[in-house]
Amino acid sequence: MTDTALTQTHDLVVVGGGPGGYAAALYGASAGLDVAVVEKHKVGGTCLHVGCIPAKELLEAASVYRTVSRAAEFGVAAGEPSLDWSAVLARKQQVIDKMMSGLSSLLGQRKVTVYAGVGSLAGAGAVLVSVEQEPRQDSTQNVTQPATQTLSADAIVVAAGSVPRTIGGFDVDGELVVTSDELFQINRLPQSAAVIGGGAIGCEFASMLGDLGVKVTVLEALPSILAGCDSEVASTVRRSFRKRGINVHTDVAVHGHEPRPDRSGTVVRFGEGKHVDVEMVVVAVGRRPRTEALGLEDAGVEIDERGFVTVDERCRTTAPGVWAVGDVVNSPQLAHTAFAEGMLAVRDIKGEPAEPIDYHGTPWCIYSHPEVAFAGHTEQSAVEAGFEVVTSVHRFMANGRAQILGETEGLVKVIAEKQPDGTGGRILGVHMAGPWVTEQLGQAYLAVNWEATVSEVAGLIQPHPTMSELFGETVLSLTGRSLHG
């Protein structure tokens, strides 16, 4: 018989751990608010071990191992490098455990009480926390928790994540067919891999596995890779990959696959009776919302065709004191989207003026070799909506830090609102690829989130020399006056 405890009660749950979990945890909790947090898994949810940091950490370990390879060209004889791939992913394990134990520790300092367990909405204010094991023993508090339990509370908050989509005829096994869950614990690096999918999430695992010795082909259906990125940018990645060897097949579809005998590897079909003999896929395709078995809808919660959970510009959902954020709701499946949403939520529940987040506006970084980062309208979207426009490209080529690194390929886009006299006015978008540019976008994404104008932003110094310095050159020659270019 299920053990079951009696109600506890709290001024927020928030179902999740993760990134928008977290956040609208620690961040209620700052705010004085007695807050639970129900998690099926670990801490940290997708963004913490299996997405953002773990994906960064291989994305490190490719860009010294493409150092390495480089080395003479700094008169440092450093020979040709080998890869341990043992110590790669022990690496990336110990900086997950380490983030994980201090945002644990960080939860406990501010008192949130956390529940191991998958949480669902059990009426009004109620959330059902199952434990899916048997009843076991908290070390932190020395209790016992049941395997079934009832949190109540005026406040609750579904932050449950995303899982990788699927496509058909490629069933995932973790062994030839891999998604990102499966790819950070493969136990070798392939000799050759098919990437399905050419957007951030799988041209930063063809950077990773190329950089690494990994014979790598990319199948994208769309027009072109990296969508949504302005077409300059979108197109210094693409050559970028083409010199190191990693092919790429755009506006094509894939048709399935078909294993070897042994198991060895498989061949993907795709396009118009082509295919890559390879010994592993890699499923990249965006992910979806985990809103099933959340007890959402019969609780009031809309959901919408795709699985999305319907919120207002608050996160408010269409049930009473419920709120949601970060994957489950149709945003931009970006942790520090999910954190801007966890704490947009958090000043609603306390009845604190609460604006609204400008989506628009959100910064996105893409660590692929050369990396991506940008903010606001591409040149194209900036027509569409009306605006007549003038752009500047100013290229890492001249840059004297990005010369002394040995990495000068890249760019930097600003788009302005154009004024009468032909020059810059106000700053609508910033677009860069090339040397840490993920880095560089702060001024970027305050530039045009502030909608500063190209003469206020071209009046600032730079610091020489820097890599940053060459948005400050791409913004003066809007002005009509210009330096170095």
The other form holds:
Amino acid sequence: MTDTALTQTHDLVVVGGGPGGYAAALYGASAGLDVAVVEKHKVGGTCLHVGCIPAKELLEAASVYRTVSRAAEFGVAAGEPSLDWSAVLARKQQVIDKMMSGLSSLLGQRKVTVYAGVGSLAGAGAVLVSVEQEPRQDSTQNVTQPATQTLSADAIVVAAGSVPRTIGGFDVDGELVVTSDELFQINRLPQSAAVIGGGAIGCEFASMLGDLGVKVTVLEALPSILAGCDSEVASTVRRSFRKRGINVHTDVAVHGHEPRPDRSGTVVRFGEGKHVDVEMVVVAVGRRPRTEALGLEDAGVEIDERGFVTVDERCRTTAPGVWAVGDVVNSPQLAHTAFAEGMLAVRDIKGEPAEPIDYHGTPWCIYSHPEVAFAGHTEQSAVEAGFEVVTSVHRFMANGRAQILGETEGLVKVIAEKQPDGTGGRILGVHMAGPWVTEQLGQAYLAVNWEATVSEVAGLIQPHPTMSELFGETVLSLTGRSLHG
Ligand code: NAD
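Could you switch over to the form predicted together with nicotinamide-adenine-dinucleotide, since the one displayed so far is the form predicted alone?
Complete assembly follows, chain above in first position.
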């Protein structure tokens, strides 16, 4: 397959069809650009295939299992739940397939051309598409499949994403040692697992596996799990993990592991002479940008010492006509940040005023049980930034809707600028742990990013009974008066 098809010309060529890439494509097409996406696997990227969507789907299966286990508390006789792992995986795949088909249709409706193959930069305004295997017929996608093809464009967006990091001594074989890429495909649940890394991925997997009956041990190098989160929020998750039998070791180095001769399990060594015997090791120690083999440096696109593409505040790289978005750049590795960057790049490409993204206000949602959600300063980061602060914490224990659900673990913490009279002024940060807080973050996110004050938010009515009342009550108490708490 050495044929090189004639050059196709587009206004915008996007390399990578994950959230950053497809956001640039959809938004660009809706803004009137003729757009092409080059994708080597399937549109949807890490988020849809081996990230956000499958992880949350499996966490939902864990949530259903938990709920059924407690059905008798509600007077519902459901018996002991049992798990059909292959049915769990099948449902997860159904959700992915439906979403991929929806995304493919949307790209088709917007007349975005999807080239199946590996894209690389090939000089000014050119992208080379190489097809690694026999072209496949795929009726579900709007896919064009030549052999090798050169695309030319006024603008190129690099959105090639990231891959899981690994650690020395833990060779990923997809069975004994897995990363998030493999965990979604395992054909049976292990009885025990060590999760290396207590960040977002590690905690979500630990929570899901633990709730489905796997004996989980989390090994985290830093003094706390969920290191970027408010300390009271991280402690809430850790306490819940402990109650549910998920062991967490923080401040420990992982030294290596010795698989059993039949590879039915392995002994992981960590800390000062400690070890844990498990059937599976899940490595969740972060993700690295996928910036190799893209022809970036030859095209004048600078890559920093950590492998990220260097960009300015409008996602422009060091090469004229080339932008980069999503996990290839050094910003929060989140699908919604990638969406925002994809749209920002398109506005800049179109020569429109493009307001840089305020990453400080990024909404974060972690879907462990209990969930975590936050935006803006933690108490510590606000003080470090020079603010004099006042804080308030209210707990779901006192919330009617949470009692009804029987999910009373967790809290809402609001950090505000302290006014001369001791009450709260501008809301600087909101941090939550508890039931459905990922769905409750919206108003807190707006309050932080709209720079709302305590008195402005306290004057608004919260629906009752809802869990989101807790946010309103927490803000209200910073006025110096309160209702329930
Ligand atoms: P992370 O950086 O959030 O966490 C990795 C953790 O592993 C850190 O706490 C780190 O201290 C620890 N670690 C690193 N090396 C270690 C070692 N050798 N031994 C023990 N611990 C070690 O990365 P992640 O959880 O893998 O997630 C990757 C990226 O994807 C992150 O940016 C994350 O925020 C994002 N993500 C977000 C969500 C979400 O927001 N719901 C979900 C999944 C992933």
